[in-house]
Structures are given as C-alpha cells and as structure tokens.
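Here you get one chain, nothing else, as structure tokens; it is the form predicted on its own.
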Amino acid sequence: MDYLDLDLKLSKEDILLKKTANEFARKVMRPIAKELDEMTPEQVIATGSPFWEFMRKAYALGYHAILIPESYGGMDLTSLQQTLIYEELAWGSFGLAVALAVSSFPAFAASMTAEKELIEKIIVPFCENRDASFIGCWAITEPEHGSDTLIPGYPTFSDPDIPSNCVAKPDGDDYIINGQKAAWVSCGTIATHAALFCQIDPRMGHAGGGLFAIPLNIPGVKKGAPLNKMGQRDLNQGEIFFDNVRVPKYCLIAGTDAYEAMLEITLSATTSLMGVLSTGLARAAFEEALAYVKQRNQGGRLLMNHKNVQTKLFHMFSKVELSRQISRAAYVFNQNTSTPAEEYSLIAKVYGTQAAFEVANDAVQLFGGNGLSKEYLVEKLFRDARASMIEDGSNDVLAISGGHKMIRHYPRRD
C-alpha cells in the first residue's frame, strides 16, 4: 500500500530514496529475512548464508553509512532523509534493519570527534568498505547489566555500588580492557570493530565509562556463541569476552568527563532510530493485515466488510502515523540541535515499539489461525515486534528514566 505522507515539503530527492529503499527492502530484504528466519543461529551467519548477500548489497549502496557525514565518505543525507530510508529498510526487515545500523556504530561514535587516528582507522575504511568485511557493534549491554546502562542523568547511573562488568584500565599510553559484554550485543559474534562502552572510574558508577572504537581482531578477544532467540532471528546477536586486551589512548572517543554527555547524545539520536524502525514494522504488519482482509472471507462476507474490523484497522493505521509522527520529529530535532531532548527519543522508542507489538497482534488476530502460521508474515512480525520492547532498554526501563527527567527538566525555563 502506499502511504500518505503528511509531510507536504518532502522533495522529489526524498521521495525517491524512499521509493528506492522500498524496492531494495521488497525484492532483497524480505525473501532473505525469510530464509534467514528459519535457519539456526549458526546457519544466518554460516559462509555462504543469504544474510552476506545481503550485507554485501546493502554496503554496495552505501547504505551502511547512512549515518556518516559525508565529508568522511558517508551518504549526503539530510536527518530526515535517514528517517525516511531507514523505515524503508525496517519494513523489510527490522532484525536486517539493526544490522545495518550497529555495523556503522563505531565510525559513528568516532565521528563525533573526528580525531586523526580514529579517521584514519574507523570511519574512512568502514565508509570505503563495500564487501561488508568492516562490521561494527554496539557493546554496552553486560551479564549483569542492560537498560541500566542506558539511563544517564538516573541516581543509580552514578552508583559507585554497582560494578560494571567490563573495566578499562590506563596503562602508560594505552588502555587495558577486562570483562563481558552480554550476549545481546548486536552484530556481536560477526563484527570486526566495536564501538565499545565500558567502565573506566568505578567510583562514578556507570557514569564513570568511556566510550572505543576498537577492532577485534587483536589479542586477548573472544567471542561466544550466536544467541538463539524467538524474534528478529535475522540479527546476529552475541557475547563478546575480553582478557587483559590492549588498546591504543586513541581508541577512546569520550572519557570519563564527557561520558555521560557524550551517552545522552548517542542515544538521543539511537533511541529515535528504533522509534523510526519501529515505524516500519508497524506498516507492514497493518499492510498485510489491510491485504488479507480484503480477499478473506469469513461469516458469507469478506473480512473488511465487518464493522469490528473496519475499527481495528482505524486504530492500526493511527498507530503506524503517531509512531512515525513522534519518531520523525524526535530524530530529526536531536540530529540537528546542540542540546538534544532525549525525553522525546524515549517516547519514540517506547511507543514506537509498543505500537509495533499492537499492531502486529491486531494482525496476527486478524488473519485468525493463518496469524500463527509460518506460512504468512504477521508470525514473524509479530515475534519481532515483541523483541524491539527490551532491545536497546527494556520500555519499562527506559519510561522511569523518561519520568525522572521530565521531573527534572520541566517546565522548561528559557
């Protein structure tokens, strides 16, 4: 179906890459996804595993930059433009979507400071890079820790009684980094870099970290096993372990002093992100749900002829356009201010998220007993929707920290 943009000053330029994004989700993402879905852990991320088909055509068109400034070889893309392509890419695939997005993490984070080395290292070769054999993660999640790391400006964030579980040490003109990072960092048993978020002073808590970029390809660096899950079979998830690892100081993007500051900009702008793909799966699943009802029959009379289902379709679509309203807003504000509003990221996340796992309920109860079977896609949206409300901090989480900052932060007093 096509949708109606409200936004009446998108460009011929915009619409274009949306309708390009669309036709790569559609003839490449979605039939890989399906394959992907039904494979084990090992088989998605096996050589010759349609999920580097994909990896390698989507670097072919620089999508996995899309978060890159151009001036360091990434895609001349307005915020909005990224808005646009990545609901495009979400609507394909959601787990292919994160991929995409985690592989660019650490010349992201580098870009944020632009140093010599890290250009030079990071951000030039991942933006050259077209055969997807420069994979970046986001590591911050840890065995004992998830959501809480994601919370800066929190009390417990500053709690010198809760350890991290990965430490970096300074040692002369390096660091020395131990620890885990959970089995949950995306990409993780498949990347060859990191964007790498762990603690430096323990008595500031969380708040004491830093924040690499590193490969991993270096000494005393390993990694587990892919995490078998009920959702987003299709992104590679895994632990990654480190013994006495040693990293250059201009490894690190973000110290302790700027830490904290530095994690609410990150996440501003990544907590948006899934607020914007969740978007994306949220259309899709009522895109379906809007098809099947059209040619099914049920009680002598086609589904969407039923006065019940004409109101759920309503409240599916009003979902699908207030996520990408908040979402869109959100992203494009915190892409484009000195002072981002993270409050606002968090709701696009949270209802963003949550609207995704209502609609494709509402669709899978739509499609009846074809809604449980792998036969139709609302099975694996839905089993996806309901992954994206822990993935990068659980909603429950994410909505006190959201409440303590609109105690702390409002009214706004200019």
Ligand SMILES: Cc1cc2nc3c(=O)[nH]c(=O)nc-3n(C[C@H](O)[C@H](O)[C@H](O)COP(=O)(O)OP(=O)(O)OC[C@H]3O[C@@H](n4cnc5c(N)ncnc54)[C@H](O)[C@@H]3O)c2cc1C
The other form holds:
Amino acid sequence: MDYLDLDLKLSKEDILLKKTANEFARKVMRPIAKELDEMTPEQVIATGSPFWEFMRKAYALGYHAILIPESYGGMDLTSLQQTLIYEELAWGSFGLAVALAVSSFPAFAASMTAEKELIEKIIVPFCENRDASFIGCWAITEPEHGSDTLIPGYPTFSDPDIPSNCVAKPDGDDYIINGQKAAWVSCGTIATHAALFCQIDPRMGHAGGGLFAIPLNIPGVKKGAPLNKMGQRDLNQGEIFFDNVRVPKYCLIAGTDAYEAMLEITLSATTSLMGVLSTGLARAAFEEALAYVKQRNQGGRLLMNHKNVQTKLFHMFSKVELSRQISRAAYVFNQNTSTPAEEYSLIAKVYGTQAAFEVANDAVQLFGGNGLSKEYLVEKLFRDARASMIEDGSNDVLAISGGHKMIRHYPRRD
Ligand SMILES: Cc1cc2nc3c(=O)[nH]c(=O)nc-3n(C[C@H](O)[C@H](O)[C@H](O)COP(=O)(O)OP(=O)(O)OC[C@H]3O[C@@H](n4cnc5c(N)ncnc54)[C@H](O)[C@@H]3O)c2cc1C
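Can you now output the form predicted together with the named molecule? The one shown was the form predicted on its own.
Okay, now the whole complex, with that chain kicking things off.
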C-alpha cells in the first residue's frame, strides 16, 4: 500500500477502503493463496480447504458484492472505489481476486435488467449471502470456441458457418439448453449459478447468442473435474455440461437483438477489470523485487547499488504506474457511460497483463536462483501473470479486435 497515488481527489473514504482491502489481502489472502498453490485442484475445493475460509471471510466483508449496486444489497461503491479494492485484492492473490469477481457475475449481469424474478432469485440472495454458499461464474468459452466468442463486431462473430457448442432453444415459457462450456470456466465446478452466454439463433453465428442468469443446481447440469494448471492454481476452473436443461424465460437478460451490444458492454467491464487486477499483481512483484535488492549482496555491494538493477527497477515501476492509469481510466469511463469505448478496456487488459508478466519476469531475474524457488512469492506471481495473458481473451486476439475497432471508429467525429 506504500505507493504514491497520483489521484489527488481520493477522499478519506477511498483511502480507508484501499487500506482495509490491503490488510485483508496481506493477512488473509497471501497465506491462503500460498497454501492453495501447493494443493491439487481437488484439494483446493474440498470441504475444509482454506479456499472456503477465504471465500467466507471475503463474503462477510461484502467483497463478493463489490460490483452490485446498493439498491440490491451491494457495497455501494463508486467505480473508482471498485478499482481501488480490486487492485489490493489482486495484490493479495490474482486467482482468489478473480474467484471473487466471477462469483458476482450472474448477479452483476442480472442487475443490468430490472427483472423482478432475477432480483428476487439471484441478485438479492447473492448479496445477502455470507457463508459463500452462493457462488457464481461466467461461462462463455466452449471446447471449440475461445477467442472467437470475445470479439463482437469482428466479421467472424456473425459467421453462420461457425456452430456453437452450447445452444438454447425457446420452448413455450422456457428455454432448453444443450451442450457444454469449456474447462476454463472460473469457479466452474463449484458454482451454484452462472451468467451463461450461449447461442440462440445459429443463423447469426456467435452474434445470435443470449445472455442468461441461471441456477446450476437443476436437472441436466453436470460439472467436470477441476482443472490442473500452471498458474492461478488457487482459482477453481472446470467444465459445465447441459443436457436438456430447462430454464424459465425470465432468465434471459439479453436476447439475439441485444446480444452483441450486451457482450461489448460486459467485455468493457471485464477487460478493464483485468487491467486493474494486473496492476495489483505487477505491484506485488515490483515490491518483492525492491525489498530483495535492498538486502542481497553481490560483487561487494547490495544489488540495489548496481546501475543495471536501478534501471530495471525504474522500468518495472513505470509499467505498474502506466497499468494503473490506463486501467482505472478505462474502467471508470466505461462504467459511467451508456456507450462504452471498449478499445480502452482492451488496452487496459492487453497492456496490463503483459506489463504484469514482464514485471514478474524481471522480479524473478533480480532474485537470481532464488526467483525460481517456491520459497519466494515471485515464483508464483510469474506463473499467475502468465495465465492472465490468455485469461479473458488471449492478448493477441484482443489486439486484433482492438485494431479492428480503430479502423471502424477512428478518427472519431463526436
Ligand atoms: C486463468 C483463466 C481463467 C479463465 N476464466 C474463464 C471464465 O471464467 N469463463 C470463461 O468462459 N472462460 C474463461 N477462460 C477462457 C479464456 O477466455 C480463453 O482461454 C481465451 O478466450 C482463449 O481461448 P482458447 O483458450 O480457446 O484459445 P484459442 O482461441 O484456441 O487460441 C489459441 C491461440 O490462437 C490464437 N488465435 C485464436 N484465434 C486467432 C485469430 N483469429 N487470429 C490470430 N490468432 C488467433 C490465440 O491468440 C492463441 O494464441 C479463462 C482462461 C484462463 C487461462
């Protein structure tokens, strides 16, 4: 938390929120994330695992409802305050911060409508939940579709010859869902509810999708095994299968007419949030490296007294600061406009995750051999950062999407 915040307008309340979140990240998240990192994916989610201790403590503080408006029982935070807290949580653990954020997605998505049933069945119970028995996820990636599901507006997005792996068909007052979502769904195997993105009209390709908020403890839903992966091992992930799953029509938040626009709004929030979280991770790696070079002696002097170490530190610090500036700005702007400029969120995600990876990589380098040892936090930060460059859209594909938006929207005429 010992960094200079360039925002001179931060209120006392903003600073207090940041401080409280940092304390939680330091005292609760860091030690639990370290334990979870060394467990199997099954152990991570087993009853009695410290993962649940983290979730219960976070829910008790209301951190599960950061994104939800107060009128529904959420934390009543400005979008700037949301970024302040999320940066601290990701400083504690990127994977656990993601688990908490995705858990709110069904309620967050549902809060974009005023549908009474969704308010009563999903949003309010989620906000009131304190024992982490209500867990959400957002399920968009499919076995045969990753990147192509995240580029609304791109020509392939409306290609009818690209069939989806998960389809919802209207049936009277219900929809019937069949198919599957990929093993990458965060909180996939533990979620009780999902914000489900799936195809309704195949003639429109991915653009013919719908966004649903649904319970998962209903007939026909099955879960896969928890995924074993390199980084963010404290984040549960896994497949969700749908076999003739019947959900009422009120679960549909956006149908085919609004799907592309709704996805763009959602991605404007998620990708800039990824930038905010990456800032927390990058800052954690920078701080570890800074502390280390102040106490490690090499060549007759402390590492910090070598000039190349000083320039490396400067470039690491620059990346942390630049990541914060673009991520905060993009998130706050896009949360407070009805026509988000997604390209700025894309910069936040692509720059932020790349910066976090480079800073974590430099931190490992500065630690020398120790940087490869599990004794030191930077080893985990490096692996967590690597995963983030694919998470929520591979950076290469998001850059293609951003470039396509440049061509369509610039120079701006408004
Ligand atoms: C830690 C983590 C958490 C995640 N959480 C979730 C979640 O909560 N919910 C969810 O639904 N999904 C989640 N995902 C999935 C994630 O969104 C996808 O992994 C991502 O969109 C990439 O899809 P893919 O893995 O299928 O890769 P692919 O799309 O198969 O891409 C493979 C490679 O090909 C490149 N490529 C693909 N298309 C093109 C193209 N048109 N032009 C050029 N290159 C291309 C990509 O850049 C990439 O390098 C998560 C992933 C990770 C790693």
